[in-house]
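Presented as structure tokens, the chain that follows is alone, the form predicted on its own.
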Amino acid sequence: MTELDPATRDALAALILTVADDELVIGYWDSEWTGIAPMLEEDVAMSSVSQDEIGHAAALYAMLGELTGRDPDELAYAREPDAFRHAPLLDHPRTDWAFTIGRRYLYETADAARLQALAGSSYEPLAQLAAKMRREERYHLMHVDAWLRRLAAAGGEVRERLVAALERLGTDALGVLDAPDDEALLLSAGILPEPMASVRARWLERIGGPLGELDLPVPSGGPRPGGRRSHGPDFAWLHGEMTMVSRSEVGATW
């Protein structure tokens, strides 16, 4: 594509840097489960998947350094808890098993969604990437889909905290696919194939089906106040947490 003028090239970095941090957020919380998962082969799989998270966060921070010259490792280490741009989604900390199936599927098919349309981004290295992460993140969606349906067949406290968890988490849930910020511009240019609020209308009919079959809640209503720029304690003790090693040494090489 032709040289992005700055406004275009602000806007396609703030859209990449939302991705990013979803991915990284998401990535660490998961990675908690980590040695404490319902069984062995979970303990490896949680694993597995928070690491492609947190690989795909990477890439992205690489793809954001070359677009604005800043360094990927301060970008995602050295910024301050408010400075992150993660959903709403992924304030919550990690709870119990059947919080986390319901918040990873909630993420992963939104996420989904999102790689299917930034897969036809008119930028070729996002578009690049995003058919690179839609191939691995298959993987991921077939992993949470078969815990979602084991979950709700369970039937008694089982199934009472997955729905729980969905019903707490739907609203946030939608926030996950706002619309960026400047996303005319992104239009325009064709960096964004199509609105994103046409990207969330097919994402809640492609998981309404399968919900619907379980007869569990749908995610409704409208995203909360504040949106991605909006923090809480539970996210700033997550920023602690994963920071922790680069603030041992400040403008030390890993």
Given for the second form:
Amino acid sequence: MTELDPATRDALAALILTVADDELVIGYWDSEWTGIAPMLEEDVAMSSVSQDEIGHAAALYAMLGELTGRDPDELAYAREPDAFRHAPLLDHPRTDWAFTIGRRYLYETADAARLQALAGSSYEPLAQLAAKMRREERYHLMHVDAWLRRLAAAGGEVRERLVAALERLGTDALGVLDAPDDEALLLSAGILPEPMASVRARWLERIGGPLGELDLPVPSGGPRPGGRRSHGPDFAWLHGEMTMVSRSEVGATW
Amino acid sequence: MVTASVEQRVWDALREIADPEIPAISVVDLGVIGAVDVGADRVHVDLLPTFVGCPAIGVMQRQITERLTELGVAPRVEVEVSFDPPWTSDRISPAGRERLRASGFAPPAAAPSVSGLDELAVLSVATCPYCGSRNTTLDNAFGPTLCRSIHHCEQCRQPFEQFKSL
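Pass me the form predicted together with the partner chain as well; I've looked at the form predicted on its own already.
Full assembly next; the chain just shown is listed first.
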């Protein structure tokens, strides 16, 4: 692709940052299950899935570094909480297992729809990385789909907790596929091959089947405007946790 | 002719570098070496990560740089992480698959295609690396490293790992 004009480059950088921050933050939340998941297999699974997500974030921050000259480690660990651009869905703490599974289901399926679109991006490095990430994310989808069905079929308190989580998270989940800033620029450059609204429509169609079949709540309503720009006390806490090591010895390499 | 033989020396050197996580297999047999370009002033190697978040990427990058610098075929050595083409488990060579099996890892099944979101049946039946039985069960799609899953053989009752299909 030809040289990007500054406005388009900034829009591309902002788009990459949203995806990178989504992956980093869900990776950190769910890595908290390491050692305390409901069973040993899930200790391993959640650790592995989280390592994938944080790895995806690292690759995206590196891409952002190439594009903007910013240091990838600084992007990940030296920003203030309100400089993060993850979706409101990822502002919630991990809570209980049903909540984690409900959120993972909503996030993974939305992320899959987004990666499918980004794999067709005119910005080659992003298209290549998205294609690669999709291969890995299928394991995540398979894992969370199995758990969603298992919890939904369990009945009783287990199912109630899952339903409550999906009800609470539905609106915020829509925000994962909000139109990015300067979407028109991204569309005209082919960086985004289709509007995010159509990605969102495809995602809702895709999850409508399984959620309907299991009689579970489907995301509805309107996402919180500007939700990627402000984050609550839960994220402030997580931010403190995830930057603890880098803050303890500024400039250290590891 | 001269260039061809230098390139051959580079590939031979790369064949001596073991995967840091599964040392039985070389980085060449693992298929993580993409394009190799030997010029007068530099040798450039594309390194294709198995998984994006693989923590061994940095180790491989350093080992390859050190080995090729030592080889002295060009003043500068560049090892660049690349996703073009994306690594898939089909890149593991036949010799690499055999080495995996001999060291107790089931080689991956054919890599699944990526045509749609609904295509979730990515795990095929694994063949037990110890007794060759296909009567095996998947215990966990996630294992001790990002690229490995955990299985159990119903025939010889051995637990074993598989290099994941990707």
